[in-house]
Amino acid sequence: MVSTAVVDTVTGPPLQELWKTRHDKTRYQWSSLGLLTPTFALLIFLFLVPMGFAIYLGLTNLTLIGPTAVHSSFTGTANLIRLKGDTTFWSSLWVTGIFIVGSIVGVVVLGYTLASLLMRATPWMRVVVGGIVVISWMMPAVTAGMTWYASTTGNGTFGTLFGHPNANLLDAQPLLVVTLASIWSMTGFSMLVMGAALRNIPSEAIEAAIVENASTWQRFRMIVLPLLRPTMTAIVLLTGLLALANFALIYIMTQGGPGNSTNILPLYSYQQAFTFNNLAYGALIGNVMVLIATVFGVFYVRITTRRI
C-alpha cells in the first residue's frame, strides 16, 4: 500500500512535517540576557518592588495618624473582607466603569468624525478647528476642570446658551458632565492619530469600491474599519487607562459628589488614604485599579498579536 504522505525525493521527510515547522524563528541566544540586564533592573526596582510593597500595604492596618501609623502589622485578608462588603466601593467601581466606557466611546467616535471631516475641509478650516481641538487636549487637567465647572454651573456658558442661565447642569447630571469633560480633553489625541491612520489608507482601495458601487457604509465597514483596527485598539487602551487615572479633572469639578455619583476609584482611594487616614485600605483600592489596568493591557496584547 502506498503511503499518502508526500515524501521529499532527496532527504525523505514528509512535506507535511516541514509545513508544520516554522523556519522563520530566530534562534534564541542566551548571551543576549546580558544586554537585557539594565532593563530587568529598571523593571524590578521601578515597578515590581513598588507594586509588591503596595500589595503588602493593602494587607496591613497602616494608617496616616494614630498608633498604627508607626507600628502597623500584617492583618491578612481583613481589608479584603471589608472591601467585599463595602457598598461604596462597588458603587465607585460601577461609576468608574460607566465613566471609562463613556470616555472611550466618545473619544473614538468624535476623534474619527473630526479626522474624517477635516480631511475634506479647506486648509484654513483644518488649521482653525484642528488647533482648537489640540489646545483642549494639551490643556492641563486643572484648567480643563475649572473651565467645565464654570461652564456648567449656575450662570455658566451652557445654561446661558440654552436660555436657562440659572441651570446647574453639573448638579443635575454630574456623571454625564464629567464624562463629556473627559471626552473633550482627550479628543485631540484621537483626532491626530485617526487622521494619520486615515491618510495611510490606500486611495486605490476606496476608488475600487466606488467603482463597484459600494455605499459609504460598505466602504467604511469593509475597507476603512479593518485598516483602522490597530489604531482604534491603541486609542481604546490609552483612553481607558487615562480615564481610569483621571483624578484631577473630577476632583476639581465635583470631588466625587454629589453624594458618590462621580466618585471613581482614584478619588475613593484618595479619600480613604488621606481623608479618612486609612492608608492600607486606600492602597488596596489602588491595587484594584492596577488589576483593571492589567486587563486593558492583556486585551491590547491579545488583539495586536492575533493573526489575521
The other form holds:
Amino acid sequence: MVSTAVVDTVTGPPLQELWKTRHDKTRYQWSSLGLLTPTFALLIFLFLVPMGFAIYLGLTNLTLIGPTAVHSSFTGTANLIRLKGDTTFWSSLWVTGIFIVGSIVGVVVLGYTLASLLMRATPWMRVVVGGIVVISWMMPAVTAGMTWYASTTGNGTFGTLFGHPNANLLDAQPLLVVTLASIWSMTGFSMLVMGAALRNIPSEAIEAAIVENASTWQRFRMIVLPLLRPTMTAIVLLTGLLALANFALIYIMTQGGPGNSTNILPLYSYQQAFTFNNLAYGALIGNVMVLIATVFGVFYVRITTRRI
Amino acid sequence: MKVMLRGAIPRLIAGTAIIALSTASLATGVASQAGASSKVTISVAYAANTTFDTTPLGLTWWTQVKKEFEKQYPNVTVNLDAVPGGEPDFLTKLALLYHSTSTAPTLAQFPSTEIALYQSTGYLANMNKYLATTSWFKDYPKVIQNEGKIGGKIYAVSSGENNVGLYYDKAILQKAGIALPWQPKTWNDIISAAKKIKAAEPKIIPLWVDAGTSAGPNGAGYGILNLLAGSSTPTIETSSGKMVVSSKGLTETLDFFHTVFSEGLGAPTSQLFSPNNAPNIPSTDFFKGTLGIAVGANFLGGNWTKQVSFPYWAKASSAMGVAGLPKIHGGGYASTLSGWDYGMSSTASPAQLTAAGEFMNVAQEQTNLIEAGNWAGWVPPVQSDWTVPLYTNFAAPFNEEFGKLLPSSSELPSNANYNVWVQGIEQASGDIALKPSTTGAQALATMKGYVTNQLGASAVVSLP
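Would you generate the structure of this protein in the form predicted together with its partner chain, following the form predicted alone above?
Everything in the complex follows now, all chains and molecules, and the chain you saw is the first one.
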C-alpha cells in the first residue's frame, strides 16, 4: 500500500499519526489501579494468604491430635524428604494420572459422540436421551457413587445384564470402574457444551465439503475438529480439574481401595490428615494437587485468552 | 485450593461451624456461671450417630441421663453436644472442639484407642480424684480399669466395651454334621467346620471374618486382630512403642486368612469391602440363612432385637449359637477389647470437673449403664452387671455369653501409629480376600512395606 499524507482537518490528527497507535496492544491507565484495589484485596486475603499458609502448613509437624497438635513447629524440608521417599504417594500420583487421563478421554469422546448423534436424532429422542445424560451430570457425587457401587458389585445391574449376577466388577477392576463412573458423571456437561459448539459450525462449510466429495472422516478432520478445538480444549481442562478434585465419588465407591488401587491424591491427602492425624503432611499432598491444578489452570488461561 | 474443597476443607469448615455453635452454647453457660457463683454449666460431647445402635436410642439415653442428673443437681446445667457423623467424622470434629479452651467439652465420650492421643496432647484431666470415691469403678475388671491408665494416672474411664466371639447358625451346622453346642478348640477346628458347611451347603457363606480397609480401624478390631490376639505372638506394639510389622503371630494370622479365602470359605468381597457398615453385615446374612459361622462383635446379637431391628429376628435366640474364639492351638479364648470412654477436659474449672464427675456417677448408675450397653451394643464394664436380667434378657443369650467371654479379651493399643499399622494389616487381609492366591508371607510383605513406608524404619520392629 502507498502511504499518503492525508489530513482530516475536521476531526483531528493525520491518519498516519493514528496508524502509529497500536490498537491491538493492551494499554494501561494507572488510575484504574484504584478501582482494582478491592479485587486485589480479595485476591490477597482469600487466596494468597490461605495459599501461603497452606504451603507453610505443609512444612510443619502439625497433627490433628497428639503433642504437636498444640505445639507444632516448622520442620523445613522434612516433609518434602518424606514425600520424595513415600512410595504410597508416588503410586497415588500414578493412579491420579490414569484416573484424570481416562476421565478426560472418555468425557471428550463420549460427549462428542452423544452430541453429534443427538444432532441427527428426532426431537423426542433428543429430549429423552439428552435429559437422562444431563441428569447423570447433575446428580450429586454421593448419589452417583452409590449408584455405581450398587451396579458394579455382586447382584448389581452390570453383572446381571451380562449373565454373571455374582460378578464383582468393582473389586476386580476398581480403577477402571471408578474412571467409568467419573466419565458417566461428567459426560452430560461435555455433551451440552459440545452440542452447542456443533450447532455453531456453519452448515455452508459442511455442505461445500459434501459437494467436493469429502468423506465423513475428512469432514470431521478438516472442518469439524478445527472448529471444535477451542471447545474441546476447555472441556479437557475443566474435566481434568474436576477429576483431580473428585474425592466424593471414589470415597463412596472404594475409599481408595482395595489396597491403594484407587487411592487418588485427594483421598491420600484426606487419609493422612484425618485418619492418620498428620495434618501437615496431608496439607503438603494438597499443595501438590494445587501445583497440578495450577498447570491445568495456566494452560487453560493461555488457551482461552489466545487471540484468533 | 479448589482441589481440596471436596476433601479436607469441608471437614474444617464443619468443625469450625461446630466450634462456633458450641462457643455460643458455652458462652451462655459462662454467663450463667458468672451470674450466680453456685451455678455451674458443663458441656458433654458425644457421637450422635456412631455409638448407639440407632440415633434415636442414643438421643433418648443422653436426654434421660441429663434430665436425671439435672434433677439431682439443680445448680448444674448440662449442655449436650451431639456431634454428628460416622466415627472418623466424629473424631475429627471432637479434636477440633478440643483445639480451643472455649469449646473443649468438660466431658467427652470417645473410643478407647484414642485415649493416649488425647492425653499426650494435654487435653485430658487426671480423674483419680473423682474415681476414688465412686462405687462403680472398683467393680471394673482390672483390664478395663487399666484402659485409661497412663503413667499410673487414670485419664479415661470406660462406659462400655466391645469384644468378639464366634456366632453360628445352629441349623446350618447341624446339616453339615457338626455336633451342637459347637465350641472349636483350635483354628483348625474352625476351618474344618467351615469346610463341612461348604460341602453340605455350597451356596452358603461358610465363614465370615472381616477383611480389607472399608470399615476403617474397627473392621480389624472386629476381625483379623482377634485372630492375632490368639496367635503365638499377639504383640502389636512393643514396650518401647515400636509397631510390629513381622512376627510368627502375624504370619499365622495371615496364613489363616489365606486358607479361608483360597479354600473358598470366606465372604465375597462385595460384602467384605462394602462401605456400608461391613462389620454389621453378618447379622443380615444370618437372618437370611446365608451364613454359617462368623467372627463377630458382641453387638450382632443386639442387632436382632426389636429396639435395634437390624433386622428384627425374634427367633435369633434359638436359631443362633455363640462360642468363644479359640487360640491357634487351643488353651483358651482370645478377643480384642475396645470401648468408649469418658474423659474430662484439662482446661475445665474445678467446679466443672466436680460436676462432670457427678454426671458420670449418674451415667454409670446400674440402670443407665446397662441400658447404654443394651442400646449401644456394649458389654457393661461393671462385672456384676453381666448377670443382671436387664442386661441378659435384652439380647438373650448373646449378651450374657459375651459377658462371660470378656475376661479373656485384651486391649488394643492406643497411640498415634496404631491407625497406620491397622491400615497396613487391613490392606494385607484385603489383598488375600481379593486375590486368594496371595500367600500369608506375600500379604505380610505388603503390610510391612506399607507400615514401614508410612512410619519410618525406626518406628517398626520385626519379631521372631
